[in-house]
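In structure tokens, the next block holds one chain alone, the form predicted on its own.
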Amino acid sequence: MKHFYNPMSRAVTTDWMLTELEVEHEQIVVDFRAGENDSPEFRAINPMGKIPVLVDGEVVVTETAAICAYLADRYPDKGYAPPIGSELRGRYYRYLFYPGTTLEPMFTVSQFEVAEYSTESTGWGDFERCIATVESMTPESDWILGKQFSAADVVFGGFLDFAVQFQLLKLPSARVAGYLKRLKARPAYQLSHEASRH
């Protein structure tokens, strides 16, 4: 298994997932400055020229949430996803996909200070609704699935952590701050985020 990675990218989240699972893999650092992500060899793996990318034999998985979901299902004995058919699966999927389909586009639009856009036509609505949803979705204690930590925490929590660190979410509520504190106390979080701080 190969993980294409750079410590200053979204691949920190997939590295965290791999660290949680303690999966043996080859970490391949992609140097953006040297243009390695635009090389023909890398574009043959991911035409988008982006990371993270996970290669598991003949299987190529891109997109942070997809990689985390794939890994959780690939190693079901580790307990990072509710079983197929479980009622918890719907909740799990919601948290996996909300950051990439709604929060990231909304924060991007906010960052570029787009004055007007149709909140009815866009999938992410507006800032106020997104933040209200984050508040309602963030668990007050433990994790998204209760006592069970899952890939959904890695993806949802990882994005909130990124948003706070880069001041996209400037004033996290006590509830969000408490959740992030619990995430940062996890040994796998600390191991996987150490390189990205330098």
Ligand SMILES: N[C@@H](CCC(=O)N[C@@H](CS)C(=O)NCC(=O)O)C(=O)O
The other form holds:
Amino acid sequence: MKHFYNPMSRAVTTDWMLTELEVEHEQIVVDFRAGENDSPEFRAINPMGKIPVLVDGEVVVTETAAICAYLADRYPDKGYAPPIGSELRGRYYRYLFYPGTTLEPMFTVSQFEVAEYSTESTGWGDFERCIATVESMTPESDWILGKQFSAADVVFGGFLDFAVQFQLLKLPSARVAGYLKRLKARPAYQLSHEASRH
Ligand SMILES: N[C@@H](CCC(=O)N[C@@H](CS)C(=O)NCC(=O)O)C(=O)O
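Now show me the form predicted together with the named molecule; what you just gave was the form predicted on its own.
Below: every chain and molecule of the assembly, starting with the one above.
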């Protein structure tokens, strides 16, 4: 398995997932600031020219949430995803999809002067609604699925962590701060975030 990665990128989240699962893999550092993601070889793997990318034999997976979900399903015995068909799967999907489809566009747009747009027809709504939703979705104790830590925590929690770090979310509530503290206490979080601190 090959993981195209850079310690200063969203690939830290997929690295965290690989570390949680203790999956042996080849870590290939892509220096996107030096344009390594623009090479024809890399574009042949991901035409978006973006990392993270996971290559598992013939399978190419891009998108942070997709990679985390793929890995959880690839190693079902590790228990990072609820079984297919279980009711928990609905909750699990919600947390996997919400950061990329709604939070990230909203936080990004909120940073720029954007001409007025309809918050009803854009999929990500507005800042206030997203903040209220984050608050209600953030678990008060333990994890998204209760006692079971899952790929949904890596994706949802990883995004909240990224948003706080890059000041997209400037004032995390006590509930969000508490959840982030629990996530940061995990050994796999610490190992995977070590390199991004330097
Ligand atoms: N939607 C993608 C976003 C990936 C992304 O934007 N990666 C950045 C690094 S954090 C990148 O590769 N940027 C290089 C570029 O776009 O040229 C995901 O969730 O994985």
